[in-house]
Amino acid sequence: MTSANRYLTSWESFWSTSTGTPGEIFWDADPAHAAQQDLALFQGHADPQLPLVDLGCGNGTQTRFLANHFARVIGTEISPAAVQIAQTKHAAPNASYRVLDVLSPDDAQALHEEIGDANLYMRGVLHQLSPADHETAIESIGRLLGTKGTLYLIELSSAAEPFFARLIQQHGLPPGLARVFQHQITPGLLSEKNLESLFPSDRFTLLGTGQSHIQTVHTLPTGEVVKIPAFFAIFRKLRAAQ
């Protein structure tokens, strides 16, 4: 099984068997926290002219929020059935949602000859894809990009991973996060250090980096919510790199 039918395999296995329960996408948290703390640190850097691709935009919980910031947003997710429930669950008159591989640079090249270059809006998709496979979703961010655009990712730190142990340890295992591991979904890190390697400065303009972090939807018996150790980046490509 090749790396994109594995994927494909685990998320559509994931959201077909989504009930809608509050609480059961564990990193579905209220656009009003979790989108617009990214907004704040992007919308400055983003041409508005430009439409906006939320690469792995799930059911489209924060797509709907930026389709209230930006003139087009268009949803993207490897799952059909992702797609299905955000169209259903979250429709605007200026969102859409499609499926797009982000290992199919051919994939990305049409739908930027569809619309042009575009800024990106990437919440906690590199962690999810094996080291091996982030050459290939890198070409096809580039894509998307083409000279214009600004993508702002957000993933978990390399912080994240002594945060879940101590989170386990002393509460037991969220659910939401069971789920996922249900699903053959095994999430990895995405340390600081892997930004030059990933963006090298001979293709990219690092505008801004920092510490942050991704909201859940799970509370502790303290009333706390969880929210995971994250770094933030924004990228735009050089207009030589074309």
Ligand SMILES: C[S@@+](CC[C@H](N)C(=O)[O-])C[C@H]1O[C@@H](n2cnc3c(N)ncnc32)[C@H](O)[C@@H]1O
Second form
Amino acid sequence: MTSANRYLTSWESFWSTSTGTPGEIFWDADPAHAAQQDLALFQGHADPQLPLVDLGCGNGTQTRFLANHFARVIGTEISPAAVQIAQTKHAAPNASYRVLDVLSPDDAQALHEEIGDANLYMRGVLHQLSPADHETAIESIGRLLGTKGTLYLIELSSAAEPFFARLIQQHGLPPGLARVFQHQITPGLLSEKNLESLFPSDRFTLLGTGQSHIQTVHTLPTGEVVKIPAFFAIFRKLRAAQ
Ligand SMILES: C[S@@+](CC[C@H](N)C(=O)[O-])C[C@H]1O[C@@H](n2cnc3c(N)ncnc32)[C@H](O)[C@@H]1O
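What would you give as the form predicted together with this ligand, now that the form predicted on its own is on the page?
All chains and molecules follow, beginning with the one already shown.
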């Protein structure tokens, strides 16, 4: 099985068996605690007249919110089941959803030919890919950005692993996380320390980076909502690298 098929099999299984029960999708935070914090960081860098592609948009919760702030938003997903949920639950006049594997640069190129340069939003997607696949994903990202698009990504940071270890030791495995593992989804490794090698400065301009968190839907017995340590980064492609 190719690595791309591995992602399709596990994520399609994950999304096609989701029931919509609150709390089922571990990272499915209200946009007020997710895309809104992200938007405040990248809005000033991104041309709102360009379309925004939410790469690996899942069930479209964040995509729908972002559609309030960009002329056109397209949520893309490897999982047809996720696309269907997003189309049903998070429709908006200027939002559409489609299947696109971020590991298919030719498909990214075809989308670029259709919509032109695009801003990109990626929340919790790159770290799901095996490190061996990062370069291919970034090739797709580069093709979608073109010369004018801005990329915003937010991913778990190097502090996430010890954070999870402590969380599980103190409170047990959150059900939403157990469900991820049941579908053979095994997070790869990515950290803020990899940014320069993944997005080399001879191809990308780093516009901003810093610590952040990915809010989950899991509340601890203490009443505290679990927020996973994360980092954000904002990039544009260097013109000379086109
Ligand atoms: C942790 S979820 C985040 C979903 C969404 N970004 C959010 O914040 O709600 C990761 C998403 O990446 C998608 N995904 C995994 N591999 C992918 C690939 N190769 N191409 C496109 N999407 C992919 C999964 O189906 C899943 O919906």
